[in-house]
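Single chain ahead, written as structure tokens, the form predicted on its own.
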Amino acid sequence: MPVLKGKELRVVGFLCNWCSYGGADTAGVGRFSQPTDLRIIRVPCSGRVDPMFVVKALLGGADGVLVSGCHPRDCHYSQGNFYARRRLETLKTFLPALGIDPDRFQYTWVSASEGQRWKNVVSTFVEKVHQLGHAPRIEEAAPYLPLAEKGDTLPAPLRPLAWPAAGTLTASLEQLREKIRAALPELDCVIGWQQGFDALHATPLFMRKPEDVDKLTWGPLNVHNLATYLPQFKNRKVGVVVKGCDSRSVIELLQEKLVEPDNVRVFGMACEGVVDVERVRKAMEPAEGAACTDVAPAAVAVEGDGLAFEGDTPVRLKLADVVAEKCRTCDTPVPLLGDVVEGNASAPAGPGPDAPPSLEALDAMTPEQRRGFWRAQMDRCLRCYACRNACPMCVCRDHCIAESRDPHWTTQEGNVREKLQFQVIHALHLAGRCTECGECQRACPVNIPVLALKQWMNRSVLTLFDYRAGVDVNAVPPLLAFAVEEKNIKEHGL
């Protein structure tokens, strides 16, 4: 019978086969008495606890989760439980983001002898989550935009922004292009920016005739990152041009042999920050009571520190302005990585802020808040899959779990736990690789600021591990590594 007076709440346990499952039945054999609300799930190897287990019972409605494997150092499969005490401590720090109370999560190490203690580590745990009681629904949560209510106040970039003039921007472009029309000879093609369907726009644009290199473009509507199509030129010589963050990408790519460094060639120049094109949009937009114009400008002129739109009415707007987000906080304007690196930029104008803005607006929030946050944000997904398909290092689109049946990790449903549930995944899958190039996050149709989950995520890899995404080619992930004596971590004891 339970131990713990009161309604049984739902806990669901990972078991390691071989030390923890034997420990649950060495307390059962010795008849020490526990609670009943845990319902055990065994699993081979408590490295096999894909952090995505935890997430998916959380969200489907588990008031609380444990795991628990072999001690460190005593794993049947040697290595798997120093694997695991990696993923599950970055994730029990991300929980948090979601307003998800991090102690409704807990992992630790139970031998097979150890009867009792299994008995205490239970007890103690089913007790914490009966303290806290039934957990709250994501689904239940009153919807919360504190976003929409800042307006556009954003903090002043990193960097005084202001790009070269013209002359000076024309020359160094003029020298890139005769670097790419150089190498072109040896290359499938170089992929680079061009004019877009409107003077407020840049595409993608791949060159494969020296012809093709004299529409190349450089500016702050070269918003794409182009990284992005290198995977899909794999075992084929193929050029890239990228600006400071997008270098990052390509380091991660490499660092991964996702592309094989033989075969990419890396065109880049110094910038001085892109356009948020809704911000420009927006800004640009006739006063309430004006006549309407058409938003989309005739041309555009870089100035300076500003931007001059031409059309039935002249506007320039600053760009320090309409940057995006991510250029507030951006310090590698220079590529990192490059056959080729024109130009120079700015130097930062003062320390840069602790976090990126959306990462500043959850970190205000309460938990209630953040449930109430992303219920709002999830009702408003499309499920397009923008987010992922923008994203650099989203490679396995072709077994992505959003159209998996096998295993199934999501259903089809429109409801805001499946949609949740999917970009949870994706920040997980970008544990210690997202490089924030904000892609996913620019491509969302209906702007849901996703990056925030990333960023997230990335400073709780920062914390744990000292490490930085897209910096160092010959780095290995920290997620995908282990030490034996974890600096930031603690042995968790219940």
Second form
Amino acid sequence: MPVLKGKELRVVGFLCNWCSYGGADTAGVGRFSQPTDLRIIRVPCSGRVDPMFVVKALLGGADGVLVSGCHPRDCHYSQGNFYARRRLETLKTFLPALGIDPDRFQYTWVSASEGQRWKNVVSTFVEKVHQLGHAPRIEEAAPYLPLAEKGDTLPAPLRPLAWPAAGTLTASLEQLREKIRAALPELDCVIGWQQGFDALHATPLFMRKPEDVDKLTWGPLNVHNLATYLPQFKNRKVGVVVKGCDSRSVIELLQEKLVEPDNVRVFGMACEGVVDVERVRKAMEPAEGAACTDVAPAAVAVEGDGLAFEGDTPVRLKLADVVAEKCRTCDTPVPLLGDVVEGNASAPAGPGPDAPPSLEALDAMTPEQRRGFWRAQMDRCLRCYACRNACPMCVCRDHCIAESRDPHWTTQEGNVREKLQFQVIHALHLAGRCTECGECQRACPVNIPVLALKQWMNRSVLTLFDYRAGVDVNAVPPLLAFAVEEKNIKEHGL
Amino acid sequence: MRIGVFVCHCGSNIGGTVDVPGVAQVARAYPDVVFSSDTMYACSEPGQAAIVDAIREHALDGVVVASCTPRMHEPTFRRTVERAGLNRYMFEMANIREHVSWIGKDREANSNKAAELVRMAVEKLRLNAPLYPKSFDVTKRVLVIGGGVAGIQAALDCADGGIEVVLVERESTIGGKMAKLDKTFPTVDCSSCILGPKMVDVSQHPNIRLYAHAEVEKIGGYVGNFKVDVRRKATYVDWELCTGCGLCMEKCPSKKSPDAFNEHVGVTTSINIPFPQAIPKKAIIDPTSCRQFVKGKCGVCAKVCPTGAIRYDMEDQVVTEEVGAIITATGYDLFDYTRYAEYGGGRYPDVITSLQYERLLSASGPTGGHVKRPSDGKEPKTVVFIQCVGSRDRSVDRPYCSGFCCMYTAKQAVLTKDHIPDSRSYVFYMDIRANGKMYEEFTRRAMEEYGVQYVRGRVSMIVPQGDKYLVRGVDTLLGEQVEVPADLVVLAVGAESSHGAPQLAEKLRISYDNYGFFMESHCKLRPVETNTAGVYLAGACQGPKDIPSSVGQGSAAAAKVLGLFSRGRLESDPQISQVDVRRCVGCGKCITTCPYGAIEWMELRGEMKARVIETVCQGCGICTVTCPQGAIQLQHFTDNQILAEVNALCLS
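Having seen the form predicted on its own, could you now give me the structure of the form predicted in complex with the partner chain?
First the chain shown before, then all remaining chains and molecules of the complex.
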């Protein structure tokens, strides 16, 4: 049903039954005249308002969304609005990543007796939405693709990247193998890497027998985050080899009790960065249109700050040029838990001032460009869910709401809106949980920079709650907790 | 599905600014709608009968009524559809009065909005499912927290109604503030003469178990089945043996213990029975001043006690009680007047609170009922009363009226004349609020018969002058400054919430206002209920109240409890969360966020899953948002139901 042309805009309200819905009733009883744009959906508590309802409405054509609950401390269910405040504030800081004006979404508190206040809230908000006008639809935005093609020059990493000399590397690997061999009798299996179908690709290795351990490799091609496999081994004793970044995923899984500390043995190696295989391939591509098998090298060797590819045409690439994006801002090269082989990794540098490149690029865009950007990216999305399947924190597995009918959050339509809705679900579900391992982006067959959404979310979570995921096993993630007085959340003045 | 839509005119309330027949006509085209009509008053008897008839005639299995707010008539219409054989949850309401017709005059916009709201209700109803309440057993015992007059009344009424009562009192005796009063307004009858018998009834009633000097430590469970831990604080006297003879008090050598019962007018012995009519009349040792505790030697009371009841090594004891309902009657505290520097901030001995004055007037008080100045024991001839100390004053964050101070001040002024016939009393007041039966007449009597001088205005300063106090204020009726040299100044301190009230509210999971007073469920229609089922309020814990109102609320709360218990079993609201075990991955996030502890682990074929404890769940839906798989869904407000409403607005 269309809105009344020229008169109204589409404004959706979610009101808690006990306070704000009552407040809206009180305003009605008092005959406080209000704009007619607002359509109210009654929910029991603001804690029932899933931020995804708001996204659903905004992506579906709403021009504004208003959520209102009981005043803090006054919640009918004692804590619902405290949770709501964290969830909704997180959403509000996230909306600009999609190119949605955060002013189109507002949340506030109105009690059942505050009829006058409700009138003011509605009037102020609807007036604001009218100032903003009709919300531009993302699927109608002009496509915008500014990101440099992979393989082009990227800013220098924060930490000098140089792999240790081959000798020390072999020594470290042998040390690691020894540890695994010693522990193997007590474990069902240990997950590591081995050489894959060609020299450029590593592939996961499941070590069950001592001789399997000989196949274990270590180097910049070990791109996979093997923690992803751990929940499947629940209730079994399993070992896993991790890089610094991977270790944070293990911490996160332990925190969420999706793996038991007694059942998992972590073997760590200090990491000097991994490559972006796609970038390597690009760099080695001899000419336009050549098939990728053409560039498969016979062997890859690490040589200080570079990689030597042996084959028909030997190539030497600087590690810094082909390193994965996440390694550029890495501050945890040494695993944070487990039995760690330090090797001679350089000390971790503190988090640098620079944002990760994709996030920086997103930051630099105007809202309109962001809408065009995601429109263009989602046009390419195959909806294959590789991003989800590779994510170590996507623990729902077969029960992902992206594919279910009950609840039915997304349809199977292959349009930009539904695809973006899924990406938002992924990002929102990862709020306060994502360790930025980058597996989602690495796994994407069409190279959509989906990690940028999570990086944006992580920055929000850090700013709002001073929290980083995957650091402390005993921490309570911010969206599963609340503070009566929130330090970094300001009332929005409605 | 076969849905019927009924759009109500509500006389001209809706029909005046909404094209009601038009909306009904548009609704006919909505999915699954097979019947639609407009009705003058849907809630009236013929209106409801028409709904029942239509359900039968058109074989409807769902009904939408577009009328007023569901907060008003949802229960009415649910009963209506139930009468016609439908499940009460196969009903939705569109609020086209409070949210449409009353807030705008644009007929076109209103009609369009009303039609959309009906559309949303239809779309949600299409996904509704019948829900059935479960019934569960009730523990027919009640916990009353606080043994002031409200708590006493509630306890006695419940006990007389035949249910067991557990009465928990923080102090060593029940009676509360009323026990400290000399007389009560407007009848000027003796407070302890009317309260005393009730206190005795409490101690003798076979259905009442009294825990004095005890506090509620922990509350778990839900309506019908609460589990309460009560901490019985150490009294150092075995109350089973103590006969209340008072010999220990006579012999106690340590006589400098603060006398809380007498509002710190004077001191008392370390082993003490607060007042002669105390219930239970048992001694208690104050370990902060007792020589045995402070110096490690004395033991006089242990030697003289004829029953050997003294236990210096007594420790706190926690007992667990199971009850089905809870009445909180924790009363109030007095405003701390020392925050007012202009009244001396507590430095002047003869500037006292009204309750201290009450103790001076009382025959059982520290002066035996002779009014004497605390400083020199002289009888005051000029007494000045200052009203609204800590009431109606934003500067001390007490903007509310404490309600009873005007009246007790009039009473105290009258009593002053009775005690000291040649005295003069002045009352500085802002307004006289005497809105009870015989109240206005009483204040008139104080002025006219007893010659109490009422001065309308505030006091700016109290200045000691010799052995008097110069009270400097303004008479706003005369428009001039006045000064009264007073022998005694009595501050009519206001009420504030009892200390520890917010902490207790958190344990009870009930709301409290900015000032710590507990929130009732509805300010007019549910004044003694809270938003937590099975928890009721009585007396001044909800807001300042005089004795009749407190007693009235005590009885009202008791009536609620008796009503609750009159049913053998309780029905739980089926609008609660439910876990789809096939979707649940056992991450336990819902367990972390549930404010009620209503979700527990269960093992299912070797895997841990979440399970909702149906009687504990209150239906907030926090868990549904927490669960990433959407495996736990709040019934009647499922993701799909809310999404249907969003989609009705946004996608179509």
